[in-house]
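Presented as structure tokens, the chain that follows is alone, the form predicted on its own.
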Amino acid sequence: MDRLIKKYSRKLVSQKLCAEGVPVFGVLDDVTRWNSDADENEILDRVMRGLSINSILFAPAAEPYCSIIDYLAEYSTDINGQIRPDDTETRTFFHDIPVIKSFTSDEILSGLKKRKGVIIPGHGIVTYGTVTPEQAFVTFSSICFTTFVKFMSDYYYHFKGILRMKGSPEPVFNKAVRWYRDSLSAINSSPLINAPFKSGEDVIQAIIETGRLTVESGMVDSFFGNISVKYGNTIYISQTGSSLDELSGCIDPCPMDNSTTNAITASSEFSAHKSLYSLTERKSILHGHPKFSVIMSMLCDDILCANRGECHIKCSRKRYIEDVPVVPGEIGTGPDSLSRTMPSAMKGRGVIVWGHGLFTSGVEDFTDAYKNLVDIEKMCFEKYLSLVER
């Protein structure tokens, strides 16, 4: 368990979510074991013993997340003291994020009995895992992602005069823009394992490499996203719940003719991948959650639209961000699923699913799919800035 604590502490730092030495992890075995002698341990230990969990994580988020989270906690909570982002991750995994007033065991317990994580303004974020510290890490990462998306979406409507933000959002906005511009400028990676693939093992190694690059470039948060290659009559695809930067042993070969049951453990979006391969001659699919691709997909000035609030499943018009279509679609295989909307829209560089993320595909390997993922995100970032220029 100590190994897992160190692993996810490193991930929090490498993904720029926390500063070095900041994360406080506790794991309950026979006794509670901590990664540091932090002042918060006593309170967090009482929280662990009040819940049926095996691990707890507390940390102040790194900038710009810290400023964004504190701003939203002060000005954007509803009457129940909750932040309610609209993106798909929140809708699927959180519903809302509780904000509590003080770092006490009673308040933290109250929040964590309702949701997977809580925000304490001026302190940080507390999350937990019922089985493994990975769950605490995933929730922490997702809170940082969803609050970033909400703040930037709200700022667009604030700038347009549609929604007035309270206080002074500009300093927070400027800090976030500078940070993200620097992050995008630092990306200089490209997949090295290219087609023609000579074996299924070649395919697996290409998927592992590209998954790692997708995480390292910031094109996906926590473990969300998925990736696949069609090789012969088999789709090699990342497993559901797998981390894109740790795909060794987590890739399922799924025959197109359904002659095995491997698809049971495959990504929840396997049906969307299979549909796209059935419609095109492309051989690879890469799906990430780049922040501004998600943000831009959610921006619409038609506040009187009859489908407002149901944008993730219904949209009254065809939408594009430059040449990239934006489509509705839920996770899974239901009547409003992205497996029905995304594949047929994949005509060019990629497709953005409303509030969810970006899909790109490659002709033979991930060279073009990865490049398109990064290039579309850069385009969305610049497009967003052009909409809020003074």
The other form holds:
Amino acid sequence: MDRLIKKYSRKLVSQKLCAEGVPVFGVLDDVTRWNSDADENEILDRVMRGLSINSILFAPAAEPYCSIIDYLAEYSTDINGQIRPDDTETRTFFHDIPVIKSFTSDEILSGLKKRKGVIIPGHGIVTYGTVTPEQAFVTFSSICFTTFVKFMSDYYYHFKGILRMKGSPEPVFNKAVRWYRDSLSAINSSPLINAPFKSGEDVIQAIIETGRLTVESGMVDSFFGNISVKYGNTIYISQTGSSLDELSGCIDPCPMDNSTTNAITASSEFSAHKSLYSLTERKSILHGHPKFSVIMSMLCDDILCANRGECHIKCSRKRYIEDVPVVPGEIGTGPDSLSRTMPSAMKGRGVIVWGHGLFTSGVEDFTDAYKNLVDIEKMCFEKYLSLVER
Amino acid sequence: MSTYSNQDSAIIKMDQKYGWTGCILKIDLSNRSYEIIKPESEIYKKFIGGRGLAGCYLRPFCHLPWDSPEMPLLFFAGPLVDTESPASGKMTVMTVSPLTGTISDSSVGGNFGTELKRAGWDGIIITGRSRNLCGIKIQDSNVEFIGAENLRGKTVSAIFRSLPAEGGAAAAGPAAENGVLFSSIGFTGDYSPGRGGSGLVMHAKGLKFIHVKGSGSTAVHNSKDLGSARGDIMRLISASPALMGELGISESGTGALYDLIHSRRMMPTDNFRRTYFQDAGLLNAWHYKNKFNPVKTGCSGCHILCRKLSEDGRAIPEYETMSHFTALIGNSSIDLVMEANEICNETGMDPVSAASSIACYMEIKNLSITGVELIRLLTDIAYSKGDGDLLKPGSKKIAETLGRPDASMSVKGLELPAYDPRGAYGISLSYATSTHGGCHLQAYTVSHEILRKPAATERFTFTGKARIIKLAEDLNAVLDSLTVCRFIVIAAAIEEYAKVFNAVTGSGLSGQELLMAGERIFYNERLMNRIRGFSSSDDDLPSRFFKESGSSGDGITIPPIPRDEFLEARARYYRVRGLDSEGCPVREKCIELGLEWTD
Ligand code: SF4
Ligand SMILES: [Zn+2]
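After the form predicted on its own, can we look at the form predicted in complex with its partner chain?
Complete assembly follows, chain above in first position.
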């Protein structure tokens, strides 16, 4: 556990979610262990013992997340004092995010009794894990992601005069845009392990490398996303709940004919990947949740549309961002599953699933899939800026 | 708690009318009479339903021998049964186990719980003993006792055929008549609350069957809230590859685990002497699918439908049966597994204990057995003939009788299921801490150690596992009380079910308060076991697991479990659970949890 809290403290910093040295992590078995001797430990310990959890994380988010979160907490909560994002990741796994006023054990407890994370404006974010500190890390990272996405999509509607953002969102907006532009322009990598693959082991190494590059690019959260290669009649796919930057030991070989059921632990998008491989000659798939691809997919001016509020499953319009189609669809295998919409839409560089993320694919290896992921995200970013330019 | 006679029409508190029926049927078989218990709302709040409520009503009698006429046999459904709540068609059967001497609870699927609720009952408590075999027919508030001597010797399905097809039924089969300590109760739809020998308790009461049919429905406090809470859970279930993925349990049944456990090198083989079975690739779920072209079925109201029936209507075995009737005893024939499963279902035996008892016998006698011999031996156990007579008390007694107590792969006398504890240390600790013996279900660490949900944990370590197990035991105690399917923890959290619970009952408990009830329910069971004389020396694993390695390979090493680390983790568990150093409940904790203390 000590190893795990060190690891996730490091990841918070390397993924630019927190500044160095600020995350406070505690884990509880029969006694609590902390990563540092912080002032907050006592209150957090009380919180942890008051809940059926085994780990807790408190940290102020790094910029620009910090400004975004504080802005939303001040101006954008619903009547229950919660921030309510619209993206699919949040709607499926986190619902809404409570905002509380002060850093006291009672208030934190009341927020965490309802949800997996809570925001304390001016202080930071508290999240928890029930079986591993990794869950606390994931929730923290998701709150940063989802508030970013919400802020940017609200800003678009604000600019269009459809919604009025209170206070002054502009400085926050400018800060966030500058930050993201810098981080996008720093991307200059591309996968080195390329086709032809000579063995399953080659395939696995290529997947591990591309997963890592995708996270290092700073475009996506490590925890959400999946990746696969079809090699012969086997799909090598990342496991459910694995992190794109740590795929070693987390890749399941799944025969196309389903003759072994190892895929029971494969990514929840296994069916979508399999269907794409059956419909096309593609050999690789890369999927992540790059911010502006998600944001752009959610922006639609037809505010009177009857499907509004359920766009993620019901949108029937043929929508594109430049050449890239946007389709509805939910995670997994339900009746509205993206496995029924995404694969048939994959005709060009990639497909964006509404409010969820971007799928790209390649005919041989990850060279195209990775390049397309980066290019489409850059394109979405530029496109977004052009829409909100005065 | 207040007890009312048949004529009383006491008014129950408002909130009990939603979710709960507010009525429990208490039957005394000695004089074929019954009364209605109407628990106060406080009891429902504290014990929820299902396993919790059953434990509450078992407690006053828990010191008695399992075959005492006063020993209750309890069938309890939870408040979510017969509502729109996802995967909530389960029920608990509880009593004291003839096999282990501990309390014995099992969650059972099918439609019995739903019919029970529709008939207006949260549960049935059976006490007393009928001189002649009898049956009980419940149609709403009508309770009828029927002679059942004519059903003596009949198989479980033959008993069901003699009953009205409509409704749900439970029956004790021939194995119970012949004194098999691991006899189970069969339920319509090929279900049985497998473990611990509740079938024998039923038979000891002279009870052959219960048939229940209801025409009412369970009232829901707020259908709109229920609809939205249900939507959230359905979305999570859809997003779960293990449940709804194209190779998950909805498609392949629990047999979907077969390949996974095999590839993790933790499939119990040759009575747990090895952990890798070379023929496993020929015996996985895919082969059953190809061979039997199964159709999906499942518990009332569940859309996951994890049970599979072959084209000709035979039950496709669950993972445990698939594994134990192959790897554990060295069999490589699917047809034989199907046949063994059918014998267990028809005679009313727990297939896990049956296979494990045979494996124990094979190890001690240094035998390998043919298909014909396997079928004969199983049948002989059920009918107490030949060597079957030696095997019917289960592996612990077999091993003691034959002078090799180390060869019983059981905890507290309950044979271990098909996950070798050397392959996941949380599983090993949870075998030891379970209140009914060697069972993986009370903490279901398979979820995070193997299925990576809600997040993956490292399987070869005890670090952090004490609290994780305690919390999971509490959670599962709640689910068994609501009575929601265990598999749900793979997808949804208690917060989601708290919303459902509140929409159904209107009681306004948070997820954390439900978990507190779970802690109380579990502690109550631990307390009953202490009263029955159990302590830390019983919370242990067979010595084999600490001395012998499993079958390493494919880059996976399966060493013996480090004994000192196991003991340290167990000590931590005792502290986290609020037990003394001997694993026994203490007065203060009982008071804190609102449980009555017995010295
Ligand atoms: S998943 Fe299976 S066991 Fe669980 S409720 Fe559904 S049918 Fe029953
Ligand atoms: Zn995704």
